[in-house]
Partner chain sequence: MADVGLLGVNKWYGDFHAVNDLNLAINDREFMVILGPSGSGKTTALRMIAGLETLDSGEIRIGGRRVDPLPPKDRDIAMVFQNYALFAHMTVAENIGFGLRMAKSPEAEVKRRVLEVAELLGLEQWLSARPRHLSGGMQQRVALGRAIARNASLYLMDEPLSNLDALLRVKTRTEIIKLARSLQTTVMYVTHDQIEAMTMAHRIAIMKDGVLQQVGAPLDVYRTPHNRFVAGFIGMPQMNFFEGSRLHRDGDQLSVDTSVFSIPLDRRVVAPLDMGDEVVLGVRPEHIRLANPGMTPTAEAVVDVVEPLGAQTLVYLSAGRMPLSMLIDGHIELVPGQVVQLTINQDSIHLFHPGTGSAVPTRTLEEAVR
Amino acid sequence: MASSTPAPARSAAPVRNLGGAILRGLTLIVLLLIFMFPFYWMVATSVQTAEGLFSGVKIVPDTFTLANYQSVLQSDFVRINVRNSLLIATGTTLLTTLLALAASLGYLRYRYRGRRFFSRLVVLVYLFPTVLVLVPLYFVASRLGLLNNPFGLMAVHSVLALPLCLWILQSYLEGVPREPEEAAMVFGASRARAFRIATLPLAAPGILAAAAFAFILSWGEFMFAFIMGPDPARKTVPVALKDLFSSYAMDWGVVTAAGVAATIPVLLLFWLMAKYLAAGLAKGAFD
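Now I need the structure of the chain on its own, in the form predicted on its own.
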């Protein structure tokens, strides 16, 4: 009689892989709920009537109105404050990105004494609280006539964003091959032109990641925008949101509707450039 052979034991690897996938999925869901719930609560509050807001806490609103958004659209918030923030954030993004590219080119393509030391020194700026320069900067801006001037605030925001943008671009450009740039120089292109036509297209994800960081920092910066733009016609979105708060009465529907309107440009930015942001930040962090 032929002896029966025992059936091979099932491998535990697929079970472990399935368990790990489930754990990762649950962790991602929990994190999404934690980070997205405040935004959901803001949207839910913005579409409720005053009676619905003060009738009790409800996860799902039982009233609905767009009057809060209509009030925001008819106010100066969109026509003046959002326009000011778009102007300043766009100017800051262009100025910071150009300066960071020029500095990265000088760091990576030229050799000089103290090159690495100065590159690390730039990032150390973030060790010091920016509030230390608040009062001196106010007096300097006042003497130079830069109060209520969008170019003065662009310069300040560029200084705040430049160290990290420079680090992102330097880290990313170090991983970009130099051969196309050197080939362009062999055919007669200057170093700047070879960098522009051969290296910049390859470095697009890193450039977009740095530009997005500069835009977001400028869009949400409050402290310097508050002291350098006291004129109501020059206030940016964060300063205008602060003005909606009152010690006597609070229209939470209008406040949250304005908050949703202020968040939309940043959400659109991430939606349009999510792929490039992930590639630029990941490569800049690990190369």
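Which structure goes with the form predicted in complex with the partner chain, now that we have seen the form predicted on its own?
Partners and other molecules omitted; one chain follows.
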């Protein structure tokens, strides 16, 4: 029936748009469910009592306890591993952001031979799987005495984060008008001061996005952290989580509570900076 009497195009368009909107919405919900389910499962498991855990699989927990969190808080996990990770991630973030900022400004403010070529080359690094550098890096680190040393891991994490941070910052700074900085220079500021006064406030979203990326990468990085910090006192959160899994008497409640605890800093970061992240990353993505 409907196909034999084609509706006028004008009235059909909004209907089709509505259909499209519903479809898009549904797709997003399904995707979100798929992505969020493991996290939900982790939270749900972490608040179950031991009895609740052993009485079968359920979507909605039927028992509730914070005992798992209590034991995580009292364990070495927070005292040692979270502390290690916080230190290394913060160090990585500062180091990476400063380097990326300096490099993007070098690229954007000065003209020299091979400027474009080197800028592209940097991102090319991601074409190679990082495992390739695992062994050489291990040797370099051990020769330099950087094993079990937070600065060694900071350096490695910075190497991993730098290309993307550089790219985020460069694209963002490219979109920040240059004239205010030049005006500041003409009206009496040095180059560095002009950048601080005129460009930095406008570049903040890009800088925060790059910093957040570096922090999250360092916080979650497992492979290098595992190889480079075998000393129990130097283990980071991901390495400690893995240890919890492989211990012979695995306590699911504690493991998941630790997992939740490990996710909280990242969630907090996202929540605090959602506004800037969106602006900072979008600039880079659509350039």
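Only the largest set of C-alpha atoms that superpose within 1.5 Å between the two forms is called the rigid core. Model, not experiment: these values are computed from the prediction. Residue numbers count along the first chain shown, from 1.
Core-superposed comparison between the two forms: CA of residue 63 displaced by less than 2 Å.
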